[in-house]
Every structure is written in structure tokens, then in C-alpha cells.
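In C-alpha cells, the next block holds one chain alone, the form predicted alone.
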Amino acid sequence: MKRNAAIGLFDSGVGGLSVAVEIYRQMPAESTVYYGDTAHVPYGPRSAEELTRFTKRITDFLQGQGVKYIIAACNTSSSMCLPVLKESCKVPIIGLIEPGVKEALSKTVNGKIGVIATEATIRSGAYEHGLKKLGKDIEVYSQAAPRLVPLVETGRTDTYEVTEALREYLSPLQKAGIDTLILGCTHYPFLARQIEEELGPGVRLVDPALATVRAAKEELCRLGLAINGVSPVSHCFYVSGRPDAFRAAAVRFLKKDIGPVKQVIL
């Protein structure tokens, strides 16, 4: 693996962008490959089967790309096909559940955490089992919010559409009394504000894009492949769908140009 080649990040659409930013910010000398497999978005209704089927095939194109690191930006890929896409990486890759996991456990003070998450990620379990497995006396109250995907990828994300759809899977948690709540989806950040404005100040939100991209970070460090200082970079957008409809969403949600985004049916 090559020091100066990019790390790549693959999400079901433009959810993965959330972990994008924290890569732009954490590491701004790295330079990114991205696919957004957009032709099959939503991922949180397939089965396992089907996802370890589409996501193999993405990490296959990513390592084709060059890349010397992969990340799994997508939570229902992370909780359902992480193990089987290690094993046939060539390159290291991290998934979004573990980082989170710790984040929220050092946020908790009451031990009542939420979760929302596409329903892939709530049936797998994969947050309840990793919470009970590091953390001691620890409730967690899962929500599966399959709306909101559909929502953020078609840019309607102040909508009473939104509003009404929070309101419904918010309710179970805030009657929990959950101090703490993982937004268990990367396209969930991109409507943080409306979620904390349901919540209201005594809910903290973890977002896991910051605790991987950090773990991602020190994991390059550790193999000698993180790029330090000033260093030019370049950030690639590949889909799966739609090429025009992505890069739309993505420059209101990144507030910049993106440059041009290429489809690649996989």
C-alpha cells in the first residue's frame, strides 16, 4: 500500500458524506475515492444476503481504485457485512458500530442510551449487543426510522414530512428518559438540528462518523500511512445511480462543489 493514495468510503447514498466531512477535517492532507451505490438506496430494507452481495462488489472497486484504507460509511453495511468484507479485503476497513459504541458509552450518565437506525441495523442488533458488551448496566431502547433515509437523500430535510417522522420514533425513546442517543445512520447528522430541537438540551447526540474517522486516523498512523502537513489532495465521487441527482444533494450538504461525479454500475 502506498502512503499518498486516498482512502476510500463507500455508503448506500449520500449519508456517507456525514463521515466524509470528518475525514476532511480530521485529515485534510488524505485524499478520498467515494461510492455512493445510490441505484440501490435504501439499504435498510434488503436483506444480508443482498447487502453483502452489493457491498462486496464496492470494495473490490474501491481496492481497484488504489486505495490504502477503507471505510464502511454506512451503518447497516458496518452492522450486517463488516466481518465478510474483512475477510476479503486486502486493505484495512473500519465500520461506523464499535467506534460508536465507545463514543456513546463515554457520553452516558443515566446508562439509558437510544439508538435510531435503518431496520437492517436495528434487526441485526449490532449497537444493543456491542453497548451491553462494553458497558455495564446499561439500557438501550432501538428504533428502527425507516423514513428518514428516503428524506435526506431527496433533499427534504425541512419538511413537515421530517417533523411528523421524528416525532413518531422520538417518542418511545424520550418516554425511556435515554440521556444519550446514536444517530446509528450516516444520513441522520444531516438532520441533527431537527433532532435536537425534539429532543431538547438533556439528550446528547453521538454521531459515529466522529469516533471512526479519529479511530481510522490512528490506525494509519500506527501502519506509517497517514499523511501529515500540506499535501495536495483530490476527492473522487462514484455512483451506482444517478450521477446528477448525487453530486445536487451533495453540494447543499457540503455547501461546496464537488467537481464531477461519474457513474459506475458495479
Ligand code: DGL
Given for the second form:
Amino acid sequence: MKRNAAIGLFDSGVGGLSVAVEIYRQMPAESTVYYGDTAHVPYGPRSAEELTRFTKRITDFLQGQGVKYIIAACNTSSSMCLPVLKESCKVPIIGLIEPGVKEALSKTVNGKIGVIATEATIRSGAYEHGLKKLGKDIEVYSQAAPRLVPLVETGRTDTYEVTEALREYLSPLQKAGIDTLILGCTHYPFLARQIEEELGPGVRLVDPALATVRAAKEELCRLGLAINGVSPVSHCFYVSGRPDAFRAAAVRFLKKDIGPVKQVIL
Ligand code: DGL
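Swap state to the form predicted in complex with the ligand from the form predicted alone:
Complete assembly follows, chain above in first position.
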């Protein structure tokens, strides 16, 4: 495996860009190959069988692009498919759940942790099991938030629909007295400001991307695969749906142009 190969990452759509941003920040010398499965977004309502089929094709594609490491930049895929993907991938692959769990446990004071995520992630119980396994006397309050992904994907982030959806999803967690909230879907960090406004200052938000990229960096260093120093970087983007829609959303969230986006149907 070549040290100067890229890091691959994937999501159902633009959500994984919140993980990409962390890679650019924490590992600025690393190149990336991003795949957004926008023809199949949202992943949240899909079955494990379907998600495994899609994500196997994506990880095969990324490996075909010569990546040295893969980040499943999607909580739904991380919670439903990671063990299968770990077996089928020839390169190391990391998901968001365990790093997110550890980060939340390090932040909570009162032991009451909320999780918002897609239906599939909540149904899998991945965060709840992880938090209860690694933490002591932890109360977990989980809430599926299915209306958020389509709103983020179509750029309707500063709308009444978002305010209304957040109010509905967050009020039971607020009533339960959580002091920490895991943003258990990579689309949600693009709503962090709106979520903070809704919850007020007493609740800490955990974006699992930060801890996941930190863990990925540590693993790459351990494996002798991290790029030291400066290096020319390239960031490539592929989607299964319409490249222009993805590009527009990416520019909106990253506040910079991302260059060409190619459509590759797997
Ligand atoms: N952004 C993904 C996640 O973290 C998938 C959201 C979806 O497509 O429903 O779960």
C-alpha cells in the first residue's frame, strides 16, 4: 500500500462532507476520494440487505481507485454494515459509531446522552449499545429524525421546516434532561447552529466526525501510511446521481468550489 494514496470516504449524499471537512482540517496533506450515493439517498429508511449491497459496491469502487484507507462517513452504513465491510475490504475501514460513543462519554457530566440519527441507525441500537457497554450508569435517549436528511440534501437548512422538525425531535430529549447530544448522522452537523439555538447552552453537541478522523489519523500513523509534512493534495468527488445538484450543495456547505464532480453508477 502506498503512503501517498488517497483516503476514500462515502455517504448517501452530501452528509459525508462534514467528515471530509475534518480530514482537510486534521490531515491537510492527505488526498481524498469521495463517493456520494445520491441516487439512493436517503439511506435511513433502507434495509440492511440493501445497504450492504450498496456499500459493498462503493467500497469496491474506492479500492479500485487505489485508496489506502476508507472512512464510512455515514452513520447508517457504520451501524448496519461495518462488520461485513471490514471482512470484504482489503484496506482498513473505520466507522463513526465507536469514536462518537467515546467522545460523548468523555463529555457528559450527568450521564444523560441523547442521540439523533436516521431510522436505520436508531433501529440498529448501535449508539445505545456502545454507550451502555463503554459507559457506566448512562441513560440514552434516542430519536429518529427522518425529515432532516432531505432538507439538508436540498439545501433547505434555514427554513421553518427545519425549525419545526428540530422542535419535534429535540423536545423529548430536552425534557429528559440530556447534557450531551450525539449528531448521529453526518448530514446533521450542517444544522449544528439551528440545533444549538433550539437546545440552548446547556447541551454539548458531539459530531462523531472529529473523533473518527482523529482515530483514522492515529491508525494511519501506526500503519506507517500517514503523509508527513506537505504534499500536493487532490480531492476527487463521485456521485451516483446528478453531479450538478451535489456540487451546488457542496459549494453551499464548504463555502468553496470543489472542482468537477463525476457521475459513476455502480
Ligand atoms: N448521512 C448518513 C448518515 O450518517 C445517511 C443519511 C441518509 O441517507 O438517510 O446516517
